[in-house]
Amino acid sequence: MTIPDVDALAEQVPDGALLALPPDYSFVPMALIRALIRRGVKDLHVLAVPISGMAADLLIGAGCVRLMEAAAVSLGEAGLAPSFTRAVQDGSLKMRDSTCPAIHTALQASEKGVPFMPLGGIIGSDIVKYRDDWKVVDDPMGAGNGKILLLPAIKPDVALVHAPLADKYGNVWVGKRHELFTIAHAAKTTLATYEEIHDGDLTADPVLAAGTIPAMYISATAQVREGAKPLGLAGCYPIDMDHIRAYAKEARSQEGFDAYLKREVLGRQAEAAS
């Protein structure tokens, strides 16, 4: 289904949704994140796959997030994610700590249609102590490998992606970003913004087909040029590190974040309300 613009696409995300976001180094739909904030979405459970940065920080600072689940939330070279840090410290955000392999494994369980998946390698970690939904059991195969960790499947209500290409059939090309395939396979709904429309069927192209998420996994799309900015989009444009660093500095205080939000996200909506 083609949606006329990004704000209409944001209407497809209900309040209280379990929302899956790709990492900042992947294909992040920042224009759609800003549209969600303008819509006033609330009570989200945001799942970083497996880490997040500016996308999550904006949603948290704008008061859209109730629970954050991630292996990490940071702005990378630009330092701490200021809104996330502030919300964890003042208790306004509930944080559910995880690890990169745990998040991928739990999504793979939904992808495969099973209620849980086993994972080794993190038994003994302090994270396990604080996850009462994770279960450490004896190896059921009796192979002498000791304990194994069982992770419940994670099935996002909505997953968001931004892509360089889509076609009129609803297929979306994400190249080698394989985590986006996992997210789309696991989620009930996947919403995609994209840069350019491809002339033809992406799944029929011998070069592009392998990097294409088929339309059966994509619920709706909208064209948004430069839709990942200020983050980068491989092959299209680089990350704007000057913008990210300036945001990290300005958003250290709630007042600074609010000024950024009014200027860069709310725009005319903020002017109309003032």
Second form
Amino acid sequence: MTIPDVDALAEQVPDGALLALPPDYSFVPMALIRALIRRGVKDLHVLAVPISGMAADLLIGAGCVRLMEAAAVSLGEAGLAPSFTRAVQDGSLKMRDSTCPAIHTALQASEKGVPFMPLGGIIGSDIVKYRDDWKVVDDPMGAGNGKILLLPAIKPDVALVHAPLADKYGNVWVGKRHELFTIAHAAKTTLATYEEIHDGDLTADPVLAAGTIPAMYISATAQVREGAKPLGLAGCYPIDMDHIRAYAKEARSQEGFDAYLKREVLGRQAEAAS
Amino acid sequence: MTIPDVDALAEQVPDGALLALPPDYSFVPMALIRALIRRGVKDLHVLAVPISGMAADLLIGAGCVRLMEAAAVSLGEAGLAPSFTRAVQDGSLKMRDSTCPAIHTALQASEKGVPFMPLGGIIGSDIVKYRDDWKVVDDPMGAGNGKILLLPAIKPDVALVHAPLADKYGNVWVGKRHELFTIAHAAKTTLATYEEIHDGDLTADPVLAAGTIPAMYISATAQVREGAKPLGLAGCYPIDMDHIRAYAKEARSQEGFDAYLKREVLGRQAEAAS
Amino acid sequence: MSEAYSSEEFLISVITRLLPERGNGAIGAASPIPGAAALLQRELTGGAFRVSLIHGITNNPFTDGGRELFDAAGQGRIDVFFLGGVQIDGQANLNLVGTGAYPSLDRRFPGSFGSAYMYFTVPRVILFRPEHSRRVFVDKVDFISAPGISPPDVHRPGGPHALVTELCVMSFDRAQGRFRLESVHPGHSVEEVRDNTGFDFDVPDSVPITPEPEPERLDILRAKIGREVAGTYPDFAERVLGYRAKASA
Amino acid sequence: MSEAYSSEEFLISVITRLLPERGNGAIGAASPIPGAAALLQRELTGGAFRVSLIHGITNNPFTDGGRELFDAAGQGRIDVFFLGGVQIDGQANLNLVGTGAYPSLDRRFPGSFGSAYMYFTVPRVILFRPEHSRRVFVDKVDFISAPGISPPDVHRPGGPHALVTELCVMSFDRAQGRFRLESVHPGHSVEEVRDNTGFDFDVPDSVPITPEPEPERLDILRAKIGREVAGTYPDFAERVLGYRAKASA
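Structure of the form predicted together with a further copy of the same chain, given the form predicted alone:
Entire complex below, previous chain first.
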């Protein structure tokens, strides 16, 4: 058995997959995103949980995305996500607008194996108007609670995560970033890169277990040091804002994006473990 | 400001409260249960999340419980819960039967602030027949998913927990026992006893934060060493099975229970912090 | 029954044969015999069959609290689960609540636990109830904690697969809603099963004798599984498998 | 405007006055001015007003993942939240999605984030949009990310409380569905507000001038809050509050 690397993991994401991505502040596997682009993945339905930035913008700019579903796509302090903005404005990307708790809730529905889940608020937002998969109903309990929004479950084909720690059993430690628990529970499978190997069983450690996604939800792991860069990994390294700002500027044109892609993604043939 | 002790916490549980209790394997604040009995709390609606043993049985035997709601009440390897069994059989206790995931789900509904939540399975169980607050409906999404059970939210007035660690800010560490997160989120307030004080802010520690209930959910804490005994506290001390077995035997009669109560509960005037 | 193994070891070996070559098995708090069987199967399959002792200190991979087992079952990730019952009837309805007229029962038992959900979501539920008597195996349960079969408009990927008692092994046909006798344990007879069962069930022309435990499996059970189960079932590990755990949390 | 404080410091002081004496305030990722105002109020109330910087490394008490803020709001535990908008109209409808006809927008912005939920669940939502122009404050938004008001059959404990811009402070009357001018910032006029607002709003007979920052609050802001916000808004802390964080994770 060879030790899987990031490119081997990228092979496990089929074209057309419903792919769940964590938000920029939450352990995004950027090296794996770059490997996905190198592998030439196509027609993705990308679900941001619930927002995305660099990861979604790179995939969109590289032409890998058929449908983007998110509460927002943004580079945060660095401003608008340039490829996303351009692709929506020129009509080349189909955007399915949502709102943060709706995405969390739809994943919780898959986590529980129920076909839908209710959520308060939102009624009257134009988001509802353009979501024909959502449904506003009169309180189905008949308890006089008025109208409520029902959201169908979202079951990602693949979820991606980069973690500070993993162990040889395939358990992955993500600390308090419990949205990654929910994503992993909801998704058919999860692929994880990680910084460091933990010596022992993460689920057997009474302190680390509280932040560990058990191996039963994870189909493959690969060690990739600095695997979230240029984004940050809380407790390990900060976000490289100079890089993000430079990207935001360079990628304002497709030519600029292509230059970035060639230099920073396609040019990095192998992102090694060390 | 005086340092709150377990009896001060017990004062904060009003008569008639809907009181949520963790299961025996999950950090039950037994010293606080004993203090509640000493304070003479009455008419409780006890919700086991989702099962209970010693804690519920003591409260029931001491006459503190008006309504018991649980998926099961049992002393585990030590057999039937004697006070519970007797009180149901002689008709003095009203029992609201449930099933484990229904209790978790109804708490998740309160956690999300929605009036109900759906749950798969269960239809055809006699539990449904006797729960006039539950409702079986045709798929309200109209997606042809057949019948589904809707459960109204359960919002406990007070939740009780015993934790290995707490800090001076009122944060409480419970590790992977995340049902205690859900209970604390769902309940109006949570009272916590704890073994040891953590020097620093538990929510600021990247490893401990993953198992920490933040202070915003907790209204009071008190240090009680060995506060879960005779039950166990994973990582600290094991369950005292000899004690539980002796209780199971002694409490088979009300007279036996009363002797246990006098000796082990009423006789322990103050359970000190050390 | 031979002196070479205990009745518990026999039942463990019977259950082990009902387990798949891979997948996830989950075992509840009060089920040491199924727990030992599942851990033995994990050993025999080199870990392809995975085991979760849901209230265990060890062999408990769950990290997201009490609901994770049920959520995982709802996700279709739990392949095998074990249930019992105060009463079980011929349609595989389970009663874990009590006997007599609900709610004023004659005898109250702990309650339904998660049976009403796991029975719907886990494809291979193995019913395990050693006591084989007309008190347990009744024509109709007094309270349905979990129904054996469901109408087509209720989503139900899971359900009863087999029943193991001190006398026999039965399978369950979900389409027919009936048990079928698969084998009778050594030293017992079809007549004995019939006499002690309060419901009707199918009996093939020839009923095999349940095989005795394979000696090599007994060796593994005794050598390795005692230590594994001791964290969750210390009494059982010591009494049945001769493993004495050190007193510790 | 006096040379004694920056425009950001002025806005921080304005927002601070809109905050309650106790309760929980939550602040989103891209909101350093509200964030600093909330932390200042925490300081002024001795911690009775609590602050969560929801994506912050520091001052972030949430431990249950991205949904906890929304769950807490649904539970009624979040008392104050801040929202903005590409466009805001006279009924306090917010547009965070873009301008032009949806979905083929002329200008696409990031998206609605959690606005469509927080606006319903948080009792005191403060709208903060420094740019006061007819481009922002329109008669009718092109896309309603979150509606300002709701019919009675929609459960809505939350909604808009006030609007702060570079020109003025307005309050919002939920029953009437209208803004009301509360004060105009020093150096600006009611006419200027009217000229730059694309919707109708109520104007009292006498409109006060927004008070300038209290010097003692400026001292606290500069001495203590820079360090607090640096973990979440390093650029802002350095540029506005003169606090330079050490480079670290």
